[in-house]
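One chain comes next, on its own, written out as structure tokens in the form predicted on its own.
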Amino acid sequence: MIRFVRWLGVSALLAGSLAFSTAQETITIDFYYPTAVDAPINAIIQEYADQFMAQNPGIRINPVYTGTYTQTRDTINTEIAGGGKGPDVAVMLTTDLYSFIEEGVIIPLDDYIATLDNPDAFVADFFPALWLNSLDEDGTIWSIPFQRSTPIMFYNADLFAEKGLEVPTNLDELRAVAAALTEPDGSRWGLMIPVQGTFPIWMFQSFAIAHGQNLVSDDPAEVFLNTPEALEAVTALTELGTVDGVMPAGGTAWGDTPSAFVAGQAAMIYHTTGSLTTILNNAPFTVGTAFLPSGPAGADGTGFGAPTGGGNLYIFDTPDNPRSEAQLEAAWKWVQFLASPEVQSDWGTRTGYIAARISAWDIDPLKSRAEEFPQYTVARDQLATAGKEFSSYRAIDIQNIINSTLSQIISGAVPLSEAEAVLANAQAQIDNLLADYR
């Protein structure tokens, strides 16, 4: 493994003034951000940039919307490969962590955190589950939680009340409730899960975790795809559409699922909590939210399982095209601002993403919003049992293998009778990629 760590000497650097006066040359911070939800992200980010610049007149924030997470990663990689610097700061998937570390394009943040008045309090104020994908195996912090989520279940509470149904807490209950809410004429599905297309891994992780074995552990050289739990998980997920007939066979598309739910075409959906505010603002019925009931009933009768998800804040710098220390200091100030309790409280309220700071839930606007709409607390509370989102060495290549394999099975291109062999073949490819890291 090749790893680049730039020794910043931050303590000495930050001992000087971090106040950028207008007499100094203005520092521009290029900030790349994606979105995976239907919310006015562009306007919100620009508001934050304007607030920050008013407080820091010597720093100019240049927000650049870069499309999806995948498009953002491709843009960054293309710019850096072409000799450019890429962004100063970017919101990127937590699952990109090891790829960025190996490529040597991001910096560790421990030295910056150490300069804070109370570094331990800063770290402790983030939900522990959100640090799982922010650290490497040695405990070094490489990114700060920002645009974080878990998938949750949204349900039409009016339909539940009308039919006298209880919210499902395990897979058997999910099947039964979804069957009761599915209309035979096809006008409404009991359930929709967005696993159609090229990225089923996140929703699949809910089923894998709930069946007893996550895809990953704390060791980034371990991936668990060829396991009895993974086979049971992909079988259950696929059969919801084929055998049970309570959701479209092969699942639904990511972007179509929330709109179908709001339109009454689905009684329950799995989707990111980042869609919560948009769904609440547009649904003509009472929206309920719940933990994901993706697995068999355990000792307490529940079968919950969910991964964390979303994006973190990364500061970019490369040895071939290094940034000045002043540029890096300004980037860190912007990261601190976005991760502050005040911004996180506002961000969580306006999008539905989980406010990553624990203290953000005790201040307005999120405090009042959560009191009025307790749906906001479900994803937060689910963090107590949430598993690590997929992350490993060679993450992009391995995710491609997993996504392709799952898509073949879920879509029906590979029959379930051959699923075990297909998973074994994929595991062999993954193990081959990871052999040098073990």
Given for the second form:
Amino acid sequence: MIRFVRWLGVSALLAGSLAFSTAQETITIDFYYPTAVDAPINAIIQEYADQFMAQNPGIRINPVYTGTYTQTRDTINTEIAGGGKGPDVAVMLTTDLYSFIEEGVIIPLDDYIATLDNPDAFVADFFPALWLNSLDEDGTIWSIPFQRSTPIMFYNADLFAEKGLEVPTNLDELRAVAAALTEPDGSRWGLMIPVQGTFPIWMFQSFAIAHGQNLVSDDPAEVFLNTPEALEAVTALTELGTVDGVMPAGGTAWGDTPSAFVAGQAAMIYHTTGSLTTILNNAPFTVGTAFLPSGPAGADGTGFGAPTGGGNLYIFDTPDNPRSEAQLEAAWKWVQFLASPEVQSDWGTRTGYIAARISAWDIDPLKSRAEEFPQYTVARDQLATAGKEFSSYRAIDIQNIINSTLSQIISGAVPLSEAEAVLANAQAQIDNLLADYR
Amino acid sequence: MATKAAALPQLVDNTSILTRLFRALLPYLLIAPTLLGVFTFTLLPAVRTVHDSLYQPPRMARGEPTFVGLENYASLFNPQHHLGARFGQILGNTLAFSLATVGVSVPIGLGMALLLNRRIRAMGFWRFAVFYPSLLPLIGAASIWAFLYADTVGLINTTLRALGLPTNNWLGNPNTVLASIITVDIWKQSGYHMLFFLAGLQAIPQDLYEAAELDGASYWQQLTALTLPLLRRTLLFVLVVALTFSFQTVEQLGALGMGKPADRGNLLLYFIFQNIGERRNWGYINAMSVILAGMLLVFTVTNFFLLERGREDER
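Pass me the form predicted together with the partner chain as well; I've looked at the form predicted on its own already.
First the chain shown before, then all remaining chains and molecules of the complex.
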């Protein structure tokens, strides 16, 4: 109701100020979206846009596929730096939050949420872990969860049954079970964790949280890399390959890991929930999914804690080129639509992302999918123990520092005896970057 | 005689100032389109790169950059700087990569050209076999090699395992990743270099060799006293092209480890590309570009100097 009154007010204003214009003029919303999973994203998004436009005759959605997350970010930044407006709405990584806040190119969404019939119910219907990276340190909501993911463990259930093994729940069990499943001739590894490529930070974070210290806190000007917990975590991760000998030393490459698992060359892998559909479709054996094994953190020594990942919906508005209230209202409507339980239920089923709305799991198509394949519910249930994904000011550079540092240690380019010094140097680089924000 | 002398000034008079101006300007008009392109797309960006390498970008996109002198360059050699901590390693990799690929692929190209410049059976086939890697797009060729190198499913390791030999994670092992990338480039470039050497060889007049044979020169003597000196121009050209290529082609890294692990497989141009997304690094990016261009210039000028020296003797 309030929204309608506001809309009426804006319409009257527009009609009054522009003699020849009418309030029914079509508003176009430019929507930029990247893709990171193997699904016909373009067709699905266009379908949603058509549904939305049928429901909202005054608004036209212009979906623009913008490549990878990095390409999307570069596109947006270049447009805005060149004096343009950028997209009205975009799906971008949650880790980009503080870059956008600092540049002043996105708007807070609290005021829009407040206009809903029941704002508290809206917020409470998202899994709490997914809000961790959608708010700033003061609790202001800047983005809405859309295509979110988390790392889980996939295992070859047939192999476990054949050998009479239990699925490991903590790191000690993981080492023992992985050792039992590793073939000495190299034809099969007990475990593969994709930390070899450009992106070890995400998998490492799950080890860091499970060892008792996440890389980040609520303060976006603090990063905790040079800590005893981080050193223990990176040591445990590295030694799975070099000492325990249950995974390839240095880890595996991101894209090779699911293929190796499907080909029977790994009994267990860590990977994103986004790979679940592809793995289920291709594996010639029964695929099991489980929480990432816990580490020594916490009073009882069962520190779970996978980070979350993926992309959120942001509404853009640049100070140099402010948008009209009506334009922003329309953008918010589109965001609300994409984050609705109905769309989230469909989106989660067709892409493998975790549907962000709790109520999305009670409606079809996701409801039947989860009943048929209980593997889908593991990631959802793991969210209860999930930690905050990496997030800070200067996030791009700091993630590069951490990725490069982890790569040095895990690959063996630097011996473990020097790992502490390497972490200390990386922390110094990070603190240099964050000095301006403290 | 007198009439002829009088006719000359008249001829000059007949040519209007406009025509003379046109004639004087014609060469410049003709090169103007090219010049405009070179100015807009080469000179201007080059000058701007040098200029911007002396500035630190503003904190907000719409702010003003600050002049920092050579600070951006100094930061690249500071181990506590987020790019400086990695720059030294990557600069070293780049030099090693260029020297190794050029140092190996050019002699191989020359050797193959000498072999394939004779009358042998199925020569077309051999020439094509050696040259075809150059026909493949670099990223496609690199993807093929990525499969060969892959740790668990790769052809090389599968073969080694079948033979009972120890395997190696070619792109994941920090000690072998650069050599693996260099190998791809040598395979890719040797055939291309061969093509130029073949052309150079065929431009050498056969009667020189006939004369040398009459004088009793052995094959080795013909090679060192005739072929190589006469290939000097070709060699210079190939060296310059090979060096430029080695500094400029980096797309294979997209398929071959993306610079990982631990930057042991990273190269300068790819590092620049990796960091260009963050606007606030643009000062350092420009400084790195200037350093890269500077290195290229030094190598090229050195090549010219070394190989052009002594040309006087040839005349």
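Note that the rigid core is defined as the largest set of C-alphas that superpose within 1.5 Å between two forms. Note that the structure is predicted; figures quoted are calculated from it, not measured. Numbering follows the first chain given and starts at 1.
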(request) Tell me, please, whether between the two forms the C-alpha of residue 325 is shifted by 2 Å or more, with the rigid core used for superposition. (result) yes
(request) Classify residue 54 as shifted (yes) or not shifted (no) between the two forms, where shifted means its C-alpha moves by 2 Å or more with the rigid core superposed. (result) yes
(message) residue 112: after superposing the rigid core, is there a C-alpha shift of 2 Å or more between the two forms?
(response) yes
(message) Once both forms are fitted on the core, what is the Cα shift for residue 70 between the two forms in Å?
(response) 2.5
